[in-house]
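Only one chain comes next, encoded as structure tokens, the form predicted alone.
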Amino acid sequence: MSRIAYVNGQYVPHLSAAVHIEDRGYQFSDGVYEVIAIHKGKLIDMDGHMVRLSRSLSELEIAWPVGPRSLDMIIRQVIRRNRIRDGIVYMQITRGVAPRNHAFPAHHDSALVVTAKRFPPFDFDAANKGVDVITTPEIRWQRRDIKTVSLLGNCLAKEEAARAGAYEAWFVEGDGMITEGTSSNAWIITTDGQLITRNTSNSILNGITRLSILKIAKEQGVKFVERAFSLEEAKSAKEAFTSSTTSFVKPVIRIDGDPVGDGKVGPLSTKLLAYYGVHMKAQAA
């Protein structure tokens, strides 16, 4: 847990960190966030996260609380003060404090919170263990491309997965097509070895780890296609995996209790995880 947090201009002990009861993030989920991995003291894919943060703020018309360069300094200061070598840094920006009213306030005083959390060092063997996912109906709003703090639908589905003993839940639209996981992007590998992940649109969040995997696949000559795929196609796939800042490449060996392929971690998933590990180490060098 973060020992020191940054809250609206001050570095404070985590236990006493607080925001105002009329912060619009608390009352309306009127805010955005980013989670960035830290490996050996270095931020992984920082530029991609900042680009996505900028887009999220722009889409919701939320002002930057500080400039991008100042935010970068704050993030690094939080990491330093918490002595994080491996873990994550979390930042949240809301529209700020105003009397409760659905319409936007006249001011542009955005609120900023930054925390950090320590994780064990990157462990390839632990990351390469297969997991189960379940599927659940897509119940969320139509702008899932914005990394908003409005995550109730995700929480409900993640709790459903936890109660089922599964690692993750994948959302399925009414037409049977998979969008993404509650906190990850969904991938399959077809019987002819083609890597498939859903194309970017308002339907999914364009994961930063997702983008890194696509770049790695291109560099390694792995054939891939960005398109929607169905639950039926996923269950008949040769391999499947999820990706995110915290799960990296996580092989999926069962979907709704049905084995994917031979029910074991597949070779391409393992290779992509290894390549991603190299990608992280290169940034931490």
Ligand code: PMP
The other form holds:
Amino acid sequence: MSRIAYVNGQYVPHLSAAVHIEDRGYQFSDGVYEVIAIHKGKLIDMDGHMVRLSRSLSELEIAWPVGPRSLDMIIRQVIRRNRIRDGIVYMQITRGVAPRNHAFPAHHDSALVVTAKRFPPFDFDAANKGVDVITTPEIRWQRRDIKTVSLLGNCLAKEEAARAGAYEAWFVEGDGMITEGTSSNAWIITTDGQLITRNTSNSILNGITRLSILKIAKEQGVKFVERAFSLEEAKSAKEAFTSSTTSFVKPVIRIDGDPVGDGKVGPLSTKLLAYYGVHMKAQAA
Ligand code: PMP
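Same protein, different state: after the form predicted alone, show the form predicted in complex with this ligand.
Below is the whole assembly, all chains and molecules, this chain first.
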């Protein structure tokens, strides 16, 4: 079955889907996006993703291309037309097409693209596999709270990780503090069992998975604190993991080649991943 994409009002074959060369997303990375997991045909944490999308649009003064209810319908239509049970839906909204000029165009004709991709059924046990992360200097802009398609700094760091044979790169600021991963949020668990992830500010993207994990921690009585933590602290942590819509809770067993704790997937990471699986399954029921 061939894939179908939604592009500015039309459902078209994925292979021939295209946007104009003067789309501001293409020329200036002037756009935002969301990635939502689909489990058993259901959208996971849809409300959270829509709230974040709305915030990203408003921070950049990009108009909604269609109303939120129409967008919801388009997303479900793309999932249906691609017959996705497990996978992701990707949506991107840019400021639209205009003659190249840095300042905003007078029009508010934002452009919308929605695609979906099928994954094998999510296997939460198989996901509980430890990975390596490397660290890299934080070189990105100062509005990382906006989920913009402007991801060059993230791409450079992910490529560095790939070349090092690592799963992810965590960014480290000049003062030694970790911000987040190239496409995930960073977490550590201290030797006394406290869960730590960076507090929200302009420095990180407030991951929807991050929010769900914090909710789970609260429900399960896991001690947690939202604050900045250093690379040094991460290296002497008992456990570490990185979180995102597509990787869930991904245990980190080495940072820059040094083992975290005993270098094995730890019990709290395992427990949080299992609860995250329950959280997803509950929405897919
Ligand atoms: N930080 C960055 C830079 C990301 O790209 C992502 C993934 N979109 C995340 C964090 C995690 O966000 P989420 O849990 O919403 O996927």
